[in-house]
Amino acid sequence: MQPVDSTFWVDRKVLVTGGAGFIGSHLTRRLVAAGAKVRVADNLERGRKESLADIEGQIEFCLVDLASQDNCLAVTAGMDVVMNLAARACGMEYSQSHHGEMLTCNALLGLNILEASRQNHVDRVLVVSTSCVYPDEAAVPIREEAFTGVPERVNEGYALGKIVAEQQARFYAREYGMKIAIARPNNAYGPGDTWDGDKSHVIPALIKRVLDDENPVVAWGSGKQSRAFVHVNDITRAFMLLIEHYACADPVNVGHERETSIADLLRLICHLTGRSPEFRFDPTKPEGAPRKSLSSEKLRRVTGYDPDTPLEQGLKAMVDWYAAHFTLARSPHHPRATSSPQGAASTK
């Protein structure tokens, strides 16, 4: 993997918000590796403190509920860049019966981290939205100029949060003169990316059910519906250089166009694990778009870089993470252990 600009991050004052959450937790030891000093800002809600543990010393750690105007003012004061990953993200499972609970705390994350970092006179901002905000029609893959505002369904409220704060980065982009990248990423993977109930994306969704013996294993949806998944590490990435080249409030897609069907990843996931259950699909239940995945050209055009990390690659290392953590994860005196869901995996 190509480094980021080896000069730019060196000594920059950097907060993440979302810091513990899991994209958080590997941008932040992405930034501290180029020698950015980061302030981590997160409630813990999802996000873990352990995921930091490696680099605990070499960052500042704020515990801290970022509905707070005032707290979002504290964290963001003395920072050159703020990369603004704080979010409430779920599975299709939460999110389609959420709406406006996800509308009203993505919307708030979103402008009080702006509005503060616009005070405090931040030099640049990333905005994490998402690509949710497209709407089910669009063509696949699917280019930024598909934005119409109507975003996809089952996701709706999450999306036009995410929604809120991209115009708001839009008007203080005019109005102040700020830097603002815009990310839209696309279904995130990784070591990391925990099992979490019915809040749960596809991916950890599927492993868990794997590596439980689940037998049979079922899913939402027909089985055919298609993403192409993101390695967190190509994300991550590509945040950095949107900051490091495109601070200019005009969205940008982080995926790529690779799809793999919901059938063929649980596939793939058995033959990681070297487990055989039989499969079964639930047409009756929602399964988003029958096809998912974004355009690239515009992030190879304005960063010169594609995300690359191969699919098998990317879940072999986070199946081996999830092995290493099993036992830990499985006790029923570990904090965050429960028993699994009788819902079956949905995807996003």
Ligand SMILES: NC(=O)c1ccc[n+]([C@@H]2O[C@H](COP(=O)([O-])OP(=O)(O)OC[C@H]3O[C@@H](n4cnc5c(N)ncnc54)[C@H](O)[C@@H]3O)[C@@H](O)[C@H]2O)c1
The other form holds:
Amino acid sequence: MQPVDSTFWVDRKVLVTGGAGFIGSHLTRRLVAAGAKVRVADNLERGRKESLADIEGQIEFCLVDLASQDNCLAVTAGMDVVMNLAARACGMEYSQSHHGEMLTCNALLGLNILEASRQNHVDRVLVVSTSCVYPDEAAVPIREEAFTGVPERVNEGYALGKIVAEQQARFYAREYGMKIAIARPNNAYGPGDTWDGDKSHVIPALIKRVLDDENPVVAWGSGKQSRAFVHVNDITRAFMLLIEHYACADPVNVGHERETSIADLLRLICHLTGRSPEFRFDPTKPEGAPRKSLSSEKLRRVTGYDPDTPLEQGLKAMVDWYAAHFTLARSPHHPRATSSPQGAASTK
Ligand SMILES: NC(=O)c1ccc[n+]([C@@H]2O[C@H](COP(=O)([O-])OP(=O)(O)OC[C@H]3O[C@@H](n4cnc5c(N)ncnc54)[C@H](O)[C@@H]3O)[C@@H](O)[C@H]2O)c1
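Hand over the structure of the form predicted in complex with this ligand; the form predicted alone is what we had up.
Now the complete complex, all chains and molecules, led by this one.
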């Protein structure tokens, strides 16, 4: 992990909602290392307390449902900074058939936290949006101006929930002078991104299939669809820098331009795991936008930072982490050990 070279965080009281989740647990660890006093609020719907085990004594943990405004008011009280990562965030397989649920949950969480932060006079807030807010037709690498209000089709409900929070951030900045940063991250990956049945992201889903010795390994779509996967360490660093330098309710991409096709991703996972199954792509299943990568020009301009973890290096660490935790994921007693109904990996 790159060090944070700023004294901004020393002794700041920081709330990380969704801090037991994949990105949230990495962010919490980085904030603790930077000297912040961190409170995590999570209902453990998808997050796991074990992901914070190594810093357990250094943080305050609140088991709360942030769908309740009273709970949001309680956890934001006395905080200097609120970083809102709580969300219903799933892979495409689940997201594309649960638009209503995704819209309700994500809009509610976004609005509740902003309102509670306003009432409690929190100094700075991070709204974590998504690159799914961009239309499928946006030219790559996608720049922030490509936003039209019409999101990616397969993740429409999820993205609309995030768009509501982005818009409220702009209104609250204007009406109440709140300092709010808005981040639009692309597909994240890294240790801690567990396989989670039909809610899994594409990378853990494919790693599991390969390590399970499935043959053939089936992936959704043509295999030619490409994404620019961003390492979780790059994402958490960008989140902190945006709070420090650009809390002005103006969305910034958190990603890069280096695209990888799903077929090449699968080849790389096989190479790193030493397996050689046959691949099959199922073009009858949705694959999302044919290409997706984000321009990092604005992030570089406003923070001086460019996400730079090479995919092969990041994936190697993730495969090692996955292999080490694999017996857990396969155990019938593990909470995330149910099988994906379609038995194939989607693109998100
Ligand atoms: N992972 C990605 O590729 C990606 C890409 C773009 C944006 N994002 C955004 O980044 C953030 C973190 O994503 P993640 O991948 O770590 O997801 P995650 O599911 O691992 O983490 C979300 C956390 O929020 C918690 N949560 C959900 N509903 C809650 C509620 N009602 N009350 C309290 N806690 C609740 C969950 O238990 C979980 O720990 C989310 O806002 C997500 O939309 C993620």
